[in-house]
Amino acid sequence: MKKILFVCLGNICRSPMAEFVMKDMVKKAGREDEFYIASAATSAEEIGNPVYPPVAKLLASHGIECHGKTARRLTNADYAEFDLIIGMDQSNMRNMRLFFDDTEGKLKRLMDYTDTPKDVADPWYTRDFGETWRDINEGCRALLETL
């Protein structure tokens, strides 16, 4: 089983969006038994909070539920537990390296799996949830094709 952890700053926007989009893609591909997918934050500021309402609404509009998901922070144990730890932007990548010495090459940036490597913009700041949705879908699709 391939274990994937998506990571962003607060674990209320991008990483839970990626978690649930990827779970949906895996389910639709009939590959649910092959994957364990979760998400986490690099910061502690949103711990215990639910998915940001505009993100939950956007997911629901695409038939994807995220009920019960609350933000959690990365732990040192995550490196041993997960096969891939995927950040949304360069800042996440720097912050993840504070938690892990990436000796096994597990830390990746989501959009690096695509033909257009870039950061996934944080909709908390940009307010452009549609752009984030498109990037995460493209990144997750490319990741699934790689796996």
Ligand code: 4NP
Given for the second form:
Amino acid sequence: MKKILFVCLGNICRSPMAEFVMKDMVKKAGREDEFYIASAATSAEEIGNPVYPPVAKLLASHGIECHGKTARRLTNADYAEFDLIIGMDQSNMRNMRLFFDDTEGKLKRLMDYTDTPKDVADPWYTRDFGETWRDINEGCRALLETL
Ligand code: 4NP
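Any chance you could show the form predicted together with the named molecule after that form predicted on its own?
First the chain shown before, then all remaining chains and molecules of the complex.
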């Protein structure tokens, strides 16, 4: 069982989008049993809040359900629990390194799995949820190919 934790600042936009896109991809690939997939925040800002409504709506428009997910914060126990801890941008990577020493090289940036390494577009600032959707799909597809 491969355990993957997606991480962003608030755990209401990018990392839950990655969590549910990745769950959908592994399901469609018939590989659901191989993975445990979750997401978490570096900040305490949104803890307990549901997926940001425009993100939930976008996921639903692609037939992906995220009902019941609420934001949770990273914990020190996550490093031992997960095989891969995947941030969305450089800022997430810096924050994650404050939580973890990364002695086992588990901390990765999603788009570094692609041929075009970059930060996932942050819709909190761009308001362009479609761009974030495209980045995350490309990143998750590339990630799944390595697993
Ligand atoms: P996320 O988006 O990190 O992709 O969940 C954000 C959510 C909340 C804030 C920023 C980004 N905020 O500043 O509260």
